[in-house]
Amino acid sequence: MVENQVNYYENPLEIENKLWSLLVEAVKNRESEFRTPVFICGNKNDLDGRVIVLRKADKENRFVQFHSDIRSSKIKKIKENSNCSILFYGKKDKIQLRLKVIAEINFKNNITRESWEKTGHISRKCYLVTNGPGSVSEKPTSGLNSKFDNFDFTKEQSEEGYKNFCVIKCKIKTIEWLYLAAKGHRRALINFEASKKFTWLVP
């Protein structure tokens, strides 16, 4: 068992297979530690991070994506600087992943329509808030109109949220992988720009 573990974390191909299996599994498994990474965007004057929910992981085309409200403050930041970062950590697998990505905002197109159709009408609640996320309020509020501030609204009513729905598609430039092991950590960088390159790093 120990030998297999050593073979895994010192084998570039197996490392890449492992990290992609974690990302793909996170999309389907609500219990996965890799399902809710931290997305970081901004510029030299205003760097910001927030937890997002991973909605797609595509190994072949090297991208991940998540949903957002088009009125969110991160949209403006991405428009100003599409170079972003995504941080994952799984305590069980003892793996940290740091992705550097180019973020693309998809709004009212085929990508958003496909994702919207797969989103349950209760989950669409996030996009039914009257004012954008982060808007100032004079009192504690869900931001929802009273007709939506419950679980009784219909799927047809939830369609109103589509006008605020967008998909952030993140093309991966690099993935930095860190494995924490009692016998000695391992760290590596996979660069997907130009031709793919694997480089070992000191942990």
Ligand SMILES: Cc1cc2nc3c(=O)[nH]c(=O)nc-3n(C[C@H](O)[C@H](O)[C@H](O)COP(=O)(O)O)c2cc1C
Second form
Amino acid sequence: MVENQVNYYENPLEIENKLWSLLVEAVKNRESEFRTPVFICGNKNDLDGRVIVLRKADKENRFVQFHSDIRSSKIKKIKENSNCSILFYGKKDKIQLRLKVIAEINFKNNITRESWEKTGHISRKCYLVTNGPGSVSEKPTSGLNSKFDNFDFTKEQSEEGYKNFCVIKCKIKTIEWLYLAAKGHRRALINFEASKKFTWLVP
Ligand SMILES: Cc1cc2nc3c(=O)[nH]c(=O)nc-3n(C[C@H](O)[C@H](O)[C@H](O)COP(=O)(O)O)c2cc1C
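Now show the form predicted together with the ligand, given that the preceding structure was the form predicted alone.
The complete assembly is shown below, putting the previous chain first.
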């Protein structure tokens, strides 16, 4: 059986290497199942999740990043409670990852400038909506002004979106790994706070 042969089944170092390779690959590969996790934030009375696109995964400094409109309701929630979580599942690898993170909002700084420069024409369109995401509209709408409501705008014109663009940098506190296997699931928690600690858990 192929799954008997995975080198990360019971080896903490290989588990960590595997999960980071999944996160790093997801940033580069549009087809990766780990590219679009669910980001969850809020407080005990109002907690919600939404799909995001993973834009950076830094193993050495233990953080991941994604982009958002600064006007999104999740920004207020993160400001009130920066303890958030990110949930991934890859059916092919049969791996679930649950990250507990501290989210940091970056706006009009070096981090946002670097990410914005790498953001292409099509993706920049998201930040050109007149009113913020979640604003009520009397009719079905893309939220875009007619000059942006097709791809007939220059990269220069798309610069207008930068004023709404932010980068959420998520410093990882813990990663919980779950691997599904017919011969027995395996589950572990890696705590990156203080000195790194690896703990096996019952799946
Ligand atoms: C495939 C996919 C990728 C998305 N990527 C992002 C993203 O990277 N950042 C983001 O803020 N919203 C992204 N969204 C939209 C969010 O899921 C959500 O609808 C939006 O952020 C508004 O909700 P919020 O203000 O509660 O975050 C994505 C949605 C889908 C379906």
